[in-house]
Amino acid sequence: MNLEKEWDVIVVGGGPAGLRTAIKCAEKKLKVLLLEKDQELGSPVRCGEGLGIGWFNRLGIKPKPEFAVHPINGAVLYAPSGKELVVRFDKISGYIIERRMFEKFLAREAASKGARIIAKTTVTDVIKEGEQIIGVKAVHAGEEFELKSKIVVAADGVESVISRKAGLNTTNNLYHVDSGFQYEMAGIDFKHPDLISLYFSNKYARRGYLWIFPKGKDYANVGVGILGSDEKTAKKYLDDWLETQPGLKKGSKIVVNAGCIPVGGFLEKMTLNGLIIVGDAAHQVNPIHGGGMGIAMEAADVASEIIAEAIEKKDFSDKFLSKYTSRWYEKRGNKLKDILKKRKMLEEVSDKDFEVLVNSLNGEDVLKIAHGDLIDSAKTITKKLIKNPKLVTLMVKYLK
C-alpha cells in the first residue's frame, strides 16, 4: 500500500468519532492515518440517523442536502393506546441524515486536510514497548503489516477490540446495553412526515421505544430499541408491532440493520499509555434515546486537543492523556450521568402511567420538563397530575 511506517496518530475506526478525530488532528498539522475494517465507510448503519440542529451548530457542520436528507420540526410521542402528544418547534430542530453519505463527507474533509484513510483494513492488535502502546498490527488484502504511532485512538465501536487488546476492559454491563433492530422502509403511510415518531409500549418495546425517523413522505427508518438481555429479540418486537400498523406493514423493507447500543456504563478510565478511546467504544451515548453521533464527534474534538498537546510536549503517558477523560466529563459526561438518572426514572413508568402523562401534558409542558425548567415543571406536574400521587412522586424524583 506504500504506507509510511510511522505516524503521529493512528485512528482505528471510520465512524463519526474516528473521522472527526482525523479531521481535527489533521487540522492541527499532525500526521494522521485512519484504518477502517469495512470496505465502505458509513455501512452498515447502526442508528436511526437523526442529528439535532444543536449538534450541527456546536460542531460547526453545515447541513448539506447530500447527507441532510430530511428536515425535522419536532417529535410526536405515542402512548400505548395510540394517544399522541405532539412537540412541534417553530423552526427546524434537526435532520435525518444518510450515514453513508455523511461519513463519506467527513472522510473527504479529513483527506483534504491531509489525513490518510484506508478502508477494508482490520487492526488485529496493538504494539507495545513495555507498558507503552507504540503502534498497531493490521491486515489489508491478505497482507499483514505493522505501523508505529505516538498515539492510537480506539474508535472501533461498541465492541472495541482495540481497547481490550490494549489492556483496558470496556465491557459494558448488560443493563447498560440495548438491542436495536431497524428496517429502512419505502412505500409506507404515516401521519407526521416532519416529526420523529416515538412509540412507548412495554408490550412492543420493553424498556425502550419504537421509532419512525422520516426520510420522506412515504420513506423512513422504522425500528426498535429494547433491553439487550430481554428473552425476546428486538426483531420479534418490531415485527409484532408492524403487524398492528397497516400503513407500515404494507411497505418494502429495503435495508435491514441490527446492533448493540450502549445506553450508560460511562467509562471512568478512557486512556492508557499511548491510547485514547472515543465514541461508542467509550460508551459516549445519550442513555435515554441512544443517540451518539453528536456526542462522539464532540468527544473527538476534546481528544484531538489533548493529542495535540501531548505531541507538542512529547508526553504520551496515561497520566497526561487522562486529561481527556476529565475534560470530557466537564464538557459532556457529567450531563450524561444526570440523563442516566432520568432514564432510570422512565423505566419505572408503566403503560398506565404513560397514558396519564400523555393525557395530562401538552407539547409546551414537555419542553419545560426536557429543558430542566424546574420551577415551571414542578408547577405543571403538581397542577395536572395531583390526582395521580404515584406519578407525582415519580416526576418529583425525576426533577431532583
Contents of the next structure:
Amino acid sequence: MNLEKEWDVIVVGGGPAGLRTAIKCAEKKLKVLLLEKDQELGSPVRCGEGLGIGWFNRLGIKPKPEFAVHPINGAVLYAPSGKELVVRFDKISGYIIERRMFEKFLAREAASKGARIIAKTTVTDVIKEGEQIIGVKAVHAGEEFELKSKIVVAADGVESVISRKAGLNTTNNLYHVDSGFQYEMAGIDFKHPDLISLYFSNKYARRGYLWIFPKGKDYANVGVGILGSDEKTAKKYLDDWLETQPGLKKGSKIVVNAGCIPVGGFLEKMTLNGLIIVGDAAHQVNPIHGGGMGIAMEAADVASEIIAEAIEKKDFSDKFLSKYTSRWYEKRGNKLKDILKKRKMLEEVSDKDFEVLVNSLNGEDVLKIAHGDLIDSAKTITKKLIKNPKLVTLMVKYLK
Amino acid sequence: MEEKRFPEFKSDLCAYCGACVAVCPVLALDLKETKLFLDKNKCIKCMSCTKICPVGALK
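Alternate state requested, the form predicted together with the partner chain (shown: the form predicted alone):
What follows is the entire complex, opening with the chain shown before.
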C-alpha cells in the first residue's frame, strides 16, 4: 500500500474516540494516521445515538443539522405500571444524532487538519521491540503491511482486541457489560417526540431499560439494554415488549442494531509502553445510562494532551503515558465510579418499589439524584421521606 | 453434570456486532465483517459469548 511507513501516532478505530484523538493530534501538528476496519466510517451503528447538550458545549462541537437530526428537551421515565415521570426543560437538552453522518463529519475535520484516515483496514496486532510497542501490523484489501509509530492509540471499540493483543487485560466481565438490541423504526406513534422515553421494568429489561430515542415525530431508535449474563436475549426482551406497545408494534423496522455496552468495568491500567486506550475499548461509559460518546471524546482530548507532551519529551514509556490514566480519573473516571455505586443500588429495586419511587419523586428530584454525588442524592431522597413513609421502608431496604 | 462443549454458531441470526468478541476471555473469536471465526484451540468453553449475544446466534 502506498502509505508512509513512519508516524507519530497511529489510531486504531474510527469511532468518536479515535476520530477525536486524530483531530486533536492533528491540531497539535502531530503526524497522525487513523485505520478503520469497516469499509464505511459511522457504520454499522451500535448506539442509541443520543448526545446531551452539555457534551456539545464541553467538546466545542456545534450541533449541525447534517448530523444532529432531532432536538430533545428532556426525558420521560416510565414505571412498570406505565406511570410517567416527565423531566422537561424549556430549552434543548440534547440531540439525537445520525452516527453515519457524525463520524463522517469528524473524519472530514480530522482530514482537513492534516490527519490521514484509511477505511477497510484491519489492524491485526501491534509490533513490539522488547517491551515497547513501536507500530502495528495491518491488512488493507488483502494486502498485509507494517507501520511504525511513536504511540499507538487503541480506540477499537468494546471488543478491545488490540490492547489485549498488546498485553492489557481489557476483557469485559459479564457483570459489567450490557447486551443491547435496537430497531430504527419508522411510522410509529409515541407520546413524547420531544423527549427521550425510558421504560423501567424487570420483566421487560432486567437491570436496564428500554428506550425510545426520537429522530422525528413518527421515527425513532427503539431499543433495550440488559444485564450481559441474562439467559434471555436482548432481542427477545425487545420483541416481547413491542408486542405490548400498539403504537410501536405497527411500525417499520428499517435498521437492526445489536451490540454490547461496557457499563462500569473501569480499568486501573489504560496504558502500556507506547500504547494508550480510549473510548469503549477502555470501558469509558456511563454505568447507568450506557452513554459513551461524550465520555470517549473527552478522554480522547486528555489522551492527545499526554501524547503531545510525550512526543515533545520523546518519552513513550508506560510511566509517562500513565499520566493519561490519572488525569482521566480526576476529570471523569472518579465521577463515573460514583455513578456505578448508584447503579448497584438501582439494580436491587423491584418493580413494585420502583412504582413507589416514581410516585414520590418529581422531575427535579430525579435530576438532583442523577447529577449529584451520593450525599446530595441521599439528601434529596431524605427530604421526600418525611412526606412518604413508604419511601422510608425502601431506604432501609436498599441502603443498608 | 452436563459435558462442556463449544458454542454453536447460527450465522443466519448473527448481527455482526462483536459482543461475543468483547467478552471472550481468551480471544478465541474473530469477527471479520460478516464472518465469525472460532478458534477451537483457544476456546475454553466458558460460554460467555452465548450469554452476551443480543440475538441468540451463539448457543
